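Single chain ahead, written as structure tokens, the form predicted on its own.
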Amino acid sequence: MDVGIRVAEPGDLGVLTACMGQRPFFTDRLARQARGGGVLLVAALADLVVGDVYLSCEPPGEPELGRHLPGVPSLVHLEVTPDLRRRGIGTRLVQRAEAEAMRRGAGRVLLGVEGANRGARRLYERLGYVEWEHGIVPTCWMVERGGRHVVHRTAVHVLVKDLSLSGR
């Protein structure tokens, strides 16, 4: 399976929707990256859309991360399609993104995870992710549903990595 892993382009947003939905999150992240807030890559499989992850380099919205990690990217939306999961891509994905945090200087890296995604918590923490000490964080944000935005509200683990103990 050739998957190739990229950096998303405006003209994706068509592709991306039709193969992920979430118009409106695709629309706000392409329009982050264009200001430098931000990379979206995309897994792609031909002309499909396969997965996603964004690399936020912008202050965090929760007050606890800024204050205890400042200027740490974290890594939003992880998502692979249901048929190609456990086939490597969220990996493939997610050191993507570290690389591209290197890249920017950075030394680490985070992410929230909710208590009931074992399953991609199991992923971070093969991949070297880390709980912080400093507990639950809760968080929010919009969803689209049945044609409607409405606000997804939830607390997360937060999970951190040392990139410069990766070894890449």
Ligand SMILES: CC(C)(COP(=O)(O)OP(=O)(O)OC[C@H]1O[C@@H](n2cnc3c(N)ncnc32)[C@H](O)[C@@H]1OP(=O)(O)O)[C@@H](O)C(=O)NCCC(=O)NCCS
The other form holds:
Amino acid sequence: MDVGIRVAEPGDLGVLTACMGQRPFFTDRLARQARGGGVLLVAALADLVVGDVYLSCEPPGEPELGRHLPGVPSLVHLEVTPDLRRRGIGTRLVQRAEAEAMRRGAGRVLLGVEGANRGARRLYERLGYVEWEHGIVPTCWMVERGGRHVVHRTAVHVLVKDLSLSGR
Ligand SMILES: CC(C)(COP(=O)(O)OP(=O)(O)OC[C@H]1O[C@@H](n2cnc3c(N)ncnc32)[C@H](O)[C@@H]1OP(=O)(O)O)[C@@H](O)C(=O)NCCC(=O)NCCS
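Mind sharing the form predicted together with the ligand? What's above is the form predicted on its own.
Up next: the whole complex, starting with the chain shown before.
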């Protein structure tokens, strides 16, 4: 199976939303990418998109992150389509995002993971992410439920990786 990881292009919006949903999210992130605010990476299989992750280089919305980790880029919205999970695609997306962060001069990268998401947390810890010492952080994002976009309010554990460990 020939899955390639590449930077999304503006013309990918249709296939991205057909495969992954979340049209408002991808519209917003493609616009931010065009302004230099981050990098949207996709896992592409033939004409399909089977996964994505966004590297944000803009100040985060959560004040705690800006206070304790100013200037540290964040990984958001890592997702692989359910039928293609457990084949290493998620790991490759994270590693490529780390490489993009390093190319932009970052020494660290951060992300948030919900307490119940043990599978994702295992993946991150295997790659060298470590939870910070400042507690969990309230946050929210939009999700699609029953064809509607609603706010998902939650709290996340913040994990940080020293990118000098990249390649582990
Ligand atoms: C989290 C997520 C992105 C992981 O994607 P993935 O492509 O399955 O990730 P990987 O395949 O790299 O790793 C997942 C597991 O598959 C295993 N794996 C990787 N390649 C494998 C292979 N060829 N054969 C069998 N297992 C494999 C990994 O070792 C890992 O095992 P673990 O259960 O011990 O952690 C995916 O589960 C997902 O989209 N979840 C919903 C959204 C989500 O929770 N995102 C994270 C938000 S913080």
